[in-house]
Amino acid sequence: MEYLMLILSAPLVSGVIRKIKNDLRMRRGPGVFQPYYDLAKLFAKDEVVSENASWVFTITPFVVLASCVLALLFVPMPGAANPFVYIGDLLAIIFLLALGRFFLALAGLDTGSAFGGMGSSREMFISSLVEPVIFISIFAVCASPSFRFSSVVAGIALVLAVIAETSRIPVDNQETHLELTMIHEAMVLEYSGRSLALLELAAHIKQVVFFSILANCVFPVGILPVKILIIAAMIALVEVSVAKMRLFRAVDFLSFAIVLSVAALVISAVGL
């Protein structure tokens, strides 16, 4: 039941980071439950699919959502009995997660558009360097067997992974659908009706699961869907306060993230 919770709650958190970079911003803007209203138009329309589309295009939207759910239902949540958590870890997480990007970027390739080629090109580049990050971050994490220096360093790390991981600024903006600055967007521009609303509530799913992974790594006290609040008030504060860099200048910021979670690792081996 908690885990059925927290993905009805997923677009929830999108909402809720809207509604604070709105006040923030000092616009009036749609109410947290906006997400829920566009998930619902989405699953009214009809579809409209390329003629150049293939059986790919058409089993992408489930299996970025099968993947999300099933990678959620690895995140370790005090009182909820899952055997999944026994029988994984987080890095399973991360290789299911990576099970349905490989899927999307193949659907951005699959009809034949421009931006959608452009977009699995951007996304799986952001990939290969976010995944160290992650990988690194969490194996500081786990080799200290309580909260030291070196869990500081790999949260930090960690954050900025997360910020690339769920298109947020500085590396990708959501609130856009320019060919020079979408990533994540480029790949399902030709999708629509019910798929697009799949694709939409996987993301919101997928930005819950690195907010717990997020949470239980670098705040393990604590109750799990406040910590997330918490983070998602975090993100909106960093999207309102810095701007969209270039595409290549996202090299810079996620090699920073890997020195960070390299030094993590680093210093934890020194026990510190």
The other form holds:
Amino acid sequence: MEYLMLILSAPLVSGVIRKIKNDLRMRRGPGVFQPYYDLAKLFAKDEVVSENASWVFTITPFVVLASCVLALLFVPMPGAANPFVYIGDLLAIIFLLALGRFFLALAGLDTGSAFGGMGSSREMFISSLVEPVIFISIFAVCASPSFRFSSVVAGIALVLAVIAETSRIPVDNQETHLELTMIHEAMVLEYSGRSLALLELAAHIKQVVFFSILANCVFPVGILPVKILIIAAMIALVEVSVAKMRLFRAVDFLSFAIVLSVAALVISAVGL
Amino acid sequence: MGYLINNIFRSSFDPLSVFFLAVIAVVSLPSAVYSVGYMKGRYSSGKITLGWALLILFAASMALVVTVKNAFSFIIVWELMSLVSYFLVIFDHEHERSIQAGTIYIVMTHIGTAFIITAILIIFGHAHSFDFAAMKNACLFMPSGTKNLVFVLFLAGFGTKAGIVPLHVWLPYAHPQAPSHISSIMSGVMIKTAIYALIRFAVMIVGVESTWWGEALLVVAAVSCLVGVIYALMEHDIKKLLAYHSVENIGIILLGVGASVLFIKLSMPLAAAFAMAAGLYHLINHAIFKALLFLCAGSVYSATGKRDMEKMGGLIKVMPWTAATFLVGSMAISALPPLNGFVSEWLTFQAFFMGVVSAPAGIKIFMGILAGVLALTSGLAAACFVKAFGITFLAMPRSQNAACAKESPFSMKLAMVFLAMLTVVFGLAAPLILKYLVRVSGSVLSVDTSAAGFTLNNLIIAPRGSGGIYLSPSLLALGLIVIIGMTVLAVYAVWGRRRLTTGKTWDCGYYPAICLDQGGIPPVSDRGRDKLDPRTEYTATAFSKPFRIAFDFFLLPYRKTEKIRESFYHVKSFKYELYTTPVFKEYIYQPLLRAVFKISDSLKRAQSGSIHLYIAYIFITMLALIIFMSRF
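How about the form predicted in complex with its partner chain, since we already have the form predicted on its own?
Let's see the whole complex now, leading with the same chain.
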């Protein structure tokens, strides 16, 4: 039940982030429910598919959505008994999201557009650097069940990883459609109509997956919706206060995250 | 003859041997079926017969390697395996490159064999017998220094065959050059026999002496993982790319084995059994999906006559079976759920997690970092296979050969589909297979694993017993299918059928390349149509560019440009070539080779051709031997 609520409220989180950003920039902006209207509009629309595309392009939205939804079900929820823990754990989430990403990157290449390929290449590049951060910080956090100093350090490393994974500034920019800067948007450039709606929904859900991992594993106290809203506000604050980096500066950004996660591991190993 | 069979070639069928026999069978049989279609029409009938004979001899020699119980006969069958595979590497001997690859292979493999023979002779010096059991008993009383030396020799010797960095140089030459069904056996099984031998000799006969063995194995494994996958990313020859991934996957297998060796010294026997099982699981998984990928690559090569990915594209439409099975193999090697590669990598992560939870502090950090290395490796591998599948099979054909390709014959399709199904089965039936493998690793490490419940009711893997972490690949697959089904139903129920328009890919305002050649102005008839052509597609080189830049400290890329001018002002065409520096070849093997040649040159002076001098040599040698005999 909790999970169904999370899935349904996933676009709301994106809406809230957008709202906070607009408020901080002294703009009016759309309401927090705008992502729902967008999805409803896209679902009702016709689709245009490239003549070069194969069946990989067609099945990708479904695979991506399914992998994100299933990943959400594996997020540990303190308190509630969850039958899904028998199917997969935290690490399985990372592998599942990799499944979605793999297909999305293939779909980017499938249409033969140069932008799609560019997006795929960059997405796989960024994500391959993010994965070590996530694994090492999860190991650092899970090595002991209680909340410690090392959890804070690992938490910061995870926040950096989440920024990269949810295509936020300074690594990627969800709002841009400028050819040279987009990563995630470039891969989905050829999608339209209901396929695009599915992919957008999947992106919203993926964001909630990462936020709840951050909320539940690193800071296992408090109620989930509040924590997710706090994280959303934090991300929004980061987005308005820094500029997007060039792609190869993102390497430095993620190397820093890797170093931070290793630091968390060291701190956790000495017992702090 | 009877004596020979009873004493020298006596076979053992302990769980480890049986497991490796299964690996050999599971890859060799589909490859043999595949070769029916692959060799037909490509070779003359005499050569096909030769191919079959060598194939059978190759499989038989590998089966002997993993079953003999005597070090002397082990060396014989090991050498037989190396020689037969050498003949298979140079099977296409009319190509210059095959001969070159074969030479590199035979030299490297014999350097390895030299290390192995030395190590075995050292043990023989203590045991006075070549029998495995006797050697094992003698090793109990061997001094620790000798044990360490023997371990290093075995690691170098078998490491050469396995293809660990920096002894991997032969692998990307030899594997792609062999016919594809042989590549699949070499990459899938032959390099694994080295892992078998390492476990058999270093772990079972010599016995783990100190913790640095495990640490050394893990470091070597981690380096192999990263180097293998980074080189694979730079490679655009599809078979060479797969060969580099063998280096990477041997690394992943050794991560499991190394963790096990470390755990056994840290007195964590159950964790050791689990880590070994994870390594062995990845071993058989890699055998299956790498064989599959090589067979698919061979099918592409047969159809297009090319191995360069930049000349392919769009093959998914003309070769649907090859494309679908290659996709399954790519997903498996990228560790995507619910296929087999995912399960074994997950198990390896769990083995590291056991270390992070309960090993001493230093080992905790070490294991955590190794988990990070494994994560980076699997991320890069996924990127590499997006490239391999995407550039080869998707979008528009980049050459005439690719556009006119035909699907392969039935026997080849059959082998590929069979292996693709095995990757699925080995993913879904993971708890059962893990149970069996834990028994195997228990017998290897002499650990009683009957108490360790790593599985729950044959459906769920539970590395830490009940009340811990769980994974059920079959339920996960079911979950994916159910969610996909529900989504499809929901979308169709609410919004009805999909209304499709087929259009052109957005061309970003490009003109076709042909028009650019004619001054950039498209002819009137071409305006507004067919603006996108294969030359505007993203290429494999472009795809790997971010990685090339990020890892430039290791790859040392450089470019050669050349302007062909009509006059001083007008550049007619521009040639641009991009290279990466092969670090190991450049900085280790070339200097070594130069040194060898230099020494040989100076030794040449001893060969004057004068018979008197030779008689003097013989006399001096005899004298030296007599002195040697009387002193010792």
